[in-house]
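To begin, one chain is listed below as structure tokens, in the form predicted alone.
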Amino acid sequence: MTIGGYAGKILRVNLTDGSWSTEKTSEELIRRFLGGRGFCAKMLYDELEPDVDPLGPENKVVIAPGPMTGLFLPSSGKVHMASKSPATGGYGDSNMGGHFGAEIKYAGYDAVVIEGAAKRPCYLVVEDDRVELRDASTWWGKGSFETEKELKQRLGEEFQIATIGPAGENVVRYACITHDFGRQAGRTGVGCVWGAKKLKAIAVRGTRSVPLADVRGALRKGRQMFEACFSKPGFKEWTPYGTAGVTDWINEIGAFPTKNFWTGYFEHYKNINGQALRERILVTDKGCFACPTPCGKYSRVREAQRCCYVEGPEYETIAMVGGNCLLDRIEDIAYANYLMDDLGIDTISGGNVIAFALECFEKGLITEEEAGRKLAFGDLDSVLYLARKIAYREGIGRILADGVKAAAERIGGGSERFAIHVKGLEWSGYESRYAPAMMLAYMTADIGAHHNRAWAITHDVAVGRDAIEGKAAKVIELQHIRPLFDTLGLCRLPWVEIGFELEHYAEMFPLVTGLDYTWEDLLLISERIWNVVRCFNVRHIPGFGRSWDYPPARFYEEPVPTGPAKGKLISRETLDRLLDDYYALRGWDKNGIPTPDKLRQLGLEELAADLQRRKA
């Protein structure tokens, strides 16, 4: 049968010899893994051997929209990018909005796979059936924004372009990919892998349509979904502030990262919240493809030495570059956001690493001579200085460019206690010593400490923040729902922020694809993908298991010193109880390894056999 929602082809590009080829998107891959994150996980599992160097030519990048990307339904502009992560050594992916994913579908591809490594800087041009690698020496060394602007001038405004900045070129292990002058594939260092491959940019233009199983039905349902979004009570409250609007609430419950997660309350939060953004720097709202609730805030800083336009800051940047580094002006955060975007540094990991360095300096673990200058929390110049040093791997930046885990191993002096990460990926914007479900969500997130797999902090507040019972079950439930959006090619924010019902997506899926899958069927596929990623980590990270799921000691030995969560922490014993509950419900063993029975139950017989063979 012909399955709707898919272009029908996968494009493979080999940077080593400049060749490219296409292959048919297999029906089995579609039926078992859907697209987006699912395609990324399964293809990388199948195609990468355990000894592959994340920065070597054998590593691959898979770029995959989903079956609903680029269609007439709310917020259908998402694309997934994945590789073996240089940040963690395991599976790494990042999700990006904008218009890039839709354009890949219109060009006729369900995925683009980047293989090999070029000898000289290059960029990839895809225009329907025309695929070319071109010399990028002109742009090597330039920032993300200038590169995108000049490539659009050369190729045409219709091209959708993704770029890396100097951080990616210099293989900063948490370098990001930038698109549409402010959308990022930020996490796990996929931009670093582009840099190691000498890939500066990808430009895509497509003119094809996407086949649908029921065109009229999908059009009718899509219109209904847009109308439902506009009618939601939360629509008018959410849109003006976007993600920056959660700043006040997070601070008021004592979960706002402050001074390298030393505490969870920032006294100057009103100077950096959504209202400050809207009143002092906002130019206009900015949405991604088909977005009815534009969370992007296009802003301008008008200060003598620091004048810029930037999309943001989003909440995560406000938290990690703002509160976590003690910057107390929205203008300062916006400028740091601009610089880090242009350099190609993930602002989540970047803000975390910079705050770690500031604490190391404050404690005397980094000297003024080693740093190259005095450093201080709350000092914008310190933040900008460190960002540049990291992007160009200069001085102290050579150590910090590898992330907090590796930096703490180099610096020593007990700094590993406040190197805030799990599995080598820096923690994002929620201090969780008084939020057991959110803590567990960070610990068990498959790519390392990231909030987008299970934003469970609202559940903590709703059912009681001291409660432990039932928290593991809720985290698993969210870990199946939220990544499913990444698989389908959709943004989850309408569901999360304005209460848009999940039933709409369940009703739309068969109209698009013709597959008679229920919502429960889709969640089962999401669970299957989750286990594939866990197995990838077992294969690729020596000794991977339970020990990789613990947070740093600050979170279970140091009570929160100030604010609404003062005196709170989650003991190591409680963390073990949470992990025990989680592993049992997942069907994994006590070490956090999926059992053969569980894998076979999920239809992953080949993974069960592979793990047993490797264990033997």
The other form holds:
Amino acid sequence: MTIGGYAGKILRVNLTDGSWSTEKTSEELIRRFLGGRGFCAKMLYDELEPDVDPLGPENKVVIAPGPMTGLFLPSSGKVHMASKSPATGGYGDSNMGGHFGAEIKYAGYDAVVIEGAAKRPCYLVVEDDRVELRDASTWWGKGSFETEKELKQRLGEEFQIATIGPAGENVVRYACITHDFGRQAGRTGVGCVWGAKKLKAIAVRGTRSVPLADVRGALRKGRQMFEACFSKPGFKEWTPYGTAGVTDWINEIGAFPTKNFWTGYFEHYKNINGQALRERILVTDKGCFACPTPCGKYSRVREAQRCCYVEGPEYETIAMVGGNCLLDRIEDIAYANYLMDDLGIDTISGGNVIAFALECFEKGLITEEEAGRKLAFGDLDSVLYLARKIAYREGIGRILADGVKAAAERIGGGSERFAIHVKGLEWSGYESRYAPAMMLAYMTADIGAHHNRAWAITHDVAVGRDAIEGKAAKVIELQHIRPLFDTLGLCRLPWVEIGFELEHYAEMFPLVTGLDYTWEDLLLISERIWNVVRCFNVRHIPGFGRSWDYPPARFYEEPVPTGPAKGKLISRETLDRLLDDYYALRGWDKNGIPTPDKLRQLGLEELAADLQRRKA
Amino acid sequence: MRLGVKEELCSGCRVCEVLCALVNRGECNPKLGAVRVKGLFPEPGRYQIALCDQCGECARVCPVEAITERNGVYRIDEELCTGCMECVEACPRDAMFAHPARKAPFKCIVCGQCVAYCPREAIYDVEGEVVRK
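Please give the corresponding structure for the form predicted together with the partner chain, as opposed to the form predicted alone shown earlier.
Zooming out: every chain and molecule, the one shown earlier first.
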């Protein structure tokens, strides 16, 4: 049978010899892993040997939209990008909006797999069946924005383009990929892997139709979904401020990363919130494909020496570059955002690493001589200076470019206590010492300390922030629902932010695909994927297990010093209790390794056998 | 119904493109939509919407008179059309579209679906008969 929603083919491009091939998207892969994140996890598990160097030619990048990407339904513009992460050594992925994923589908592909490594800088052009690797020497060294602009001029306006900046070229471990002048696949250093492979950009244009199992049914349901979005109060209230709109609430509950996660409250937050953005720098709302609630805020800064256009700042950038580095003007954050986007640095990891460096300087662990100048929290020039040093791996940037975990190992002096990461991935925008579910979410997020697998902080606030009971169960529930969006190729924000009901997606799925899967079936697939990723980490990271799931000492030894969460921390004993609950509910052993029974129950017999073999 | 655009409201989501193709050509493919959104980035940071205003220039240049007007709306007779694409060249709004899989070009026939579902109300009915759902 033809399953609707799929373009039908997977494209593999080998950069080493410039060859490419296509294969049919296998029905078994579809039925067991759906697409997007599911394809990424399964293909990387199967195709990468444990000793693969993330920066070597054997590493691969899987770029996969999902079966619902590019369709007429709310916010269907997402694409997943994954590889063995140079930031963590484990499975790494990042999800990106814009129009890139939809275009891949319309070009006829359910995934693009990048293999090998080129000798000279190159970029990939895909236009339906035409696949070409071209010389990118002209753009090597140029920023993301200039590269995208010039490639559009050269290839045509309808091409959707993703690029890396100098940070990716210089294999900064948290380099990002930028598309549509401001959408990013930011996390886990997928851009670093592109750079190591000398891949500067991918340009895609597609003219094909995506088949639907029930065209009339999907059209009818799509209309109903948009109408439901339009009727939500949040449609009008949330959209004008986008993710930046959450800044006030996060400060009010004392969870705003401030001064390298020293505290959870920044007194100047009204100067960097969604309103400040909208009133002072906004140019236009900028949406991803088929999005009724565009959180993208396109801005312009007009200040002496600092004029720029930039998409954002998003909440995460406001938190990590703003509060965490103590920048207290939205214009300053926007300019730092622009510079880091253009250099190709993930603003989450970048903001985190820079704040870490500023604290090291403050504590005398980095000297003025080592830094090359004086550094200070709240000083925009310090932030810009460090961003450039990191992107070009110059001076202190050589150490910082490897991420906060590796940097703390080099710098020493107890700095690992305030190197804020899990598994080597820098923590994102929620200070969680008074939010046990959110803390657990960060500890157990499969790629490292990222918020999007389970944004459980709302649950903490709703049911009681001191409570521990039930928190693990909620985190697991969210860890299945939220990544399912990444698997189907959708954005979760209409559900999260305006209360658009999950039932709509459950009803749409069979109309698109023709598969009679229920929502529970889809969640089971999401759990299967979660376990594949955990097994990937067991397989690839020597000694991987429970000890990789703890936050830095600052979070269990230093009480929050100021703000609404003052005096709070989560003790090591409580962290243990949370992990015990979590592993038990997941069907993992005390060391956090999936049990053979659990894997078999999820239809992952091959992984169970693999883990057994490794044990023996 | 007469369609107008307020480009300053557009956020570039392209719901109009994908819905138009689905309704009028029964296919899920924005490049078969008879409307096109173009982003002007990195500067000045706004969107252009290419949409037919039924000016009739396409009918005037068509060498085989395949385009005719009824009730203020110009339509293409695909039987008569030879696929010469003169109308695509001539359209002052860049709102006559061609696609490699189709012999005849295609254009807006004022079905109003984009008006009903544009999340931003950037495409609207000047006469106010149709509004967003």
